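Here's a solo chain for you in structure tokens, the form predicted on its own.
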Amino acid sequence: MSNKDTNIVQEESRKFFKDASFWRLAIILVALIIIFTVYNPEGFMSIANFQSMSYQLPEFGLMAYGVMLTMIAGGIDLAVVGMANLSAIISAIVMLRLAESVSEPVAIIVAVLVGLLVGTLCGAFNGLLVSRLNVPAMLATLGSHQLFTGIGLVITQGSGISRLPAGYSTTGRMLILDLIPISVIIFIIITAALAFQLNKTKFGQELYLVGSNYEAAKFSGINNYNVLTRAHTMSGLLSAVAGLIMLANYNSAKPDYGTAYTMQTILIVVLGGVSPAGGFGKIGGIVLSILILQVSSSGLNMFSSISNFYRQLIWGLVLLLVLGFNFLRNYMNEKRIAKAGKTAAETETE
């Protein structure tokens, strides 16, 4: 390894170990694991419990990645659940129709591809609303969420679509080495791909620049329209993958599945260190936030005195606390920078 390569590795290592937000989340995760293990070691540390968490984690984790991409770009995507459900519904319908005339594997493959296409088109639609029509991202995606959910309700008449080919659910819930669900492997692969894209590609750099300063990015030659459209399109694709995983886990599709995931995805992204104002965020923080939310959710299930009805209340309070903490931290940093600038100016004057 050359001296230049060694310096690059050392610099990246210093950045990693100086990431206070990452280590703060890591400490929270370890603390939660210790607390729940001490409270119920046999229940929490069982293989069955970890597999249960593994099946659910990719569902809202992939949707959180979609919210992350759009938030880094300076917006937000509130339609991830709607896109996931609509993709799953249409995929289920195609699968059932084709299963009557072609072999089961062919029906499954075609249905999966159609589901991915539906999610991608839904995301592109959101991207056009935000980038071309200049509709605020929050309003555009909130409206499209209702649209996608409404389409799903019309198609299904409010009831679920079930009795899918057995091979789909069997494959979707398959365990690798009789231990790790295949959906977790998919989640890990997508995580690695996103990390590479954000850190090592031109699109990743442009995404951060657009989120940091939209006008400056525009004048620097970046095609802001394409960046925003691509971010929302990727969010739609990720939501479609999440929808297909839910379809396998529940062996059915319904327009109102995962209604609580919208709040959870926003909480994950903000807790993971992505700035609601755009331009900042690391995928490592998002991964830790996903694990924290899943571990805390599983741990809360062990407390019989805490009803599931309180879950949304808890997530809402945590989100407000995180936003308040981030605001206070930014305010203190701005004051410290202003004070340092004032001190430097006074020193130059003297």
Given for the second form:
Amino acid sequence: MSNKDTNIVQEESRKFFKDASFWRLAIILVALIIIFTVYNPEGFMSIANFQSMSYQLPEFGLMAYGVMLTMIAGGIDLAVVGMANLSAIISAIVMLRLAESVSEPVAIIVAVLVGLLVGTLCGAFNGLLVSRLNVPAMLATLGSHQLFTGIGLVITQGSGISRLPAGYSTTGRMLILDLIPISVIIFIIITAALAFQLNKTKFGQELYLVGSNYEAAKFSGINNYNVLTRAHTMSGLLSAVAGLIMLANYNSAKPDYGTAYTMQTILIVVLGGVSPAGGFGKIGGIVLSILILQVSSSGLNMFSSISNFYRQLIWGLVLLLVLGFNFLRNYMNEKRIAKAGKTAAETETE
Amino acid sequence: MLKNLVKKTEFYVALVILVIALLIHVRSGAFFQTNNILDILNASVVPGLFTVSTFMIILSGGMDISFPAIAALTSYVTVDVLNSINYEGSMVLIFVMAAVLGALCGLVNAFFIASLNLPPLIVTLGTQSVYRGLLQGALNAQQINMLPPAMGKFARASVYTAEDPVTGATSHLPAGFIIFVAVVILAYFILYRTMFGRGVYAIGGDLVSAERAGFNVLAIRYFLYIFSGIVAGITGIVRSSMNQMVHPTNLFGIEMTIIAGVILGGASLVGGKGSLLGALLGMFLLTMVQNSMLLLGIPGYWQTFFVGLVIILGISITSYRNLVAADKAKTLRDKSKEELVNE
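Could you output the structure for the form predicted together with its partner chain, given that the previous block was the form predicted on its own?
Let's see the whole complex now, leading with the same chain.
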């Protein structure tokens, strides 16, 4: 690495850690961990708790990355759960059919590849709707979520698929070094790859540009169609990985698994600092807010009086509060800028 | 006259309704019987009410997916509170109470969407989660089978009764249908006979232009989301009466069918275009097909797929037509520019 490159890396990381919203999220996370630890030291700070957290985290974490990519591009992806379930269902069917004729490992590998392909195709379908046909991303993915879920329902005839080859679930839930689930390793690798892609590649730069100003991006020679299609396709692929992890965790596939994740992924992405209007957001913030959601979700489990339904209430309230808080901050900023501009204009006339 | 008719989406939707109705009749022989027609009208009351308010919001370029949660929450709270005081009074208070609660829920939506100018879909996704959480978490709602007597009476009240000459089974057109008709007339009057209604079309076309043209955009948007809350409250009561119970979750998911119907009826996705008649025809088509699936022997799990397909096809066709129109306008513009240069 040349001297100049090192400087850029240092500069980038300095900017990153100076980011106020990053530290705000970090403080929230630490505070939550301290609260839950004080409340129930043995329960929260146990290896069992951390392992159960880390099995669940990649499921919605990967879907949140999909929402993040599309929201940075100025859209949204409401179909992540639908794509994850459809990929898992088709993968499970292929696995069951192949296991009758070929050896188990081959069946599993082929099924996983088919699952990834299904997710990618679903994502590309969304991408085409959004870019070529110019359908607003919200409506396109709201509709396609329904369509993908519907296809899953028709394939499974409204029920679930279970009794998968035993090898799939044991591999999918394998612990590396007897400690870390393999899905967490996959999650970390994907996080690193996405961080690199967003910060260091041409595609990353183009994604932010398209999101912050669609017309300007077009006139500066960016192929907006390709960028949007790629963001949605990647979202489909990420959802498929999440779906395959869910398939291993539950050892079954069903069209209505994880329905609460849609709301949760949007909360993560907005909390993590991505603007619903597009163009902004860092993956560091998203990672922190994924951790915040998982920690509070597991922490809430310890309060037996709080039913699962309360979680909906809490997540919804937090989403509205974050949206309101962001509005207030923008409003104050605009006011300050306007005031500064006014004083500058006054001094000039004097 | 005929030429204009052929250009309209409503015409095609009506045509499809007729064709499908004939097909179902040929397959099952039961479609055009008074009982079946009444059953379908009966089934259209709840989606019809939701369609009116959802259409107005989509027309204004907005979105609301929280109305099933509002309907469930308000009808549960109303019935629960009135049961606890052994209420035996008239239906009016029940409707007023649900409507007021619905208006409050709508006010929350309106505040975030209109005052803070946040994306309507994300906001109503959030409030929907809050309303559901309040209902199932904070209130720990269970199915209520004991309704105030007035609601039972309301459900039995019939505008028109038909008896099947062969089987002797009777079908009713319930009193709820009157409420549906009243809401449609009210919405029609607001949309097409008042300046306010022009404003709804205007902000759907272009929010900034509407504001500059002198429309009170904030007031219009507040009205729309509060109106949606009120309609949801009333619909919750109508539905609970018709089912003779309050169920906390069985309305969830209906929002997609309603949106599909509105889109099918020709409303533009980004607002500004569409007609109430088209939206209601779209809703009627979907209700008719859903109701007839059993008659045709199609399993119920096809329903989600069908609704999704309708939404995707509907929005793709509308968007494609918009693209073609934009292209046409551009070539026209370029052409006139060229002519100017040549002169």
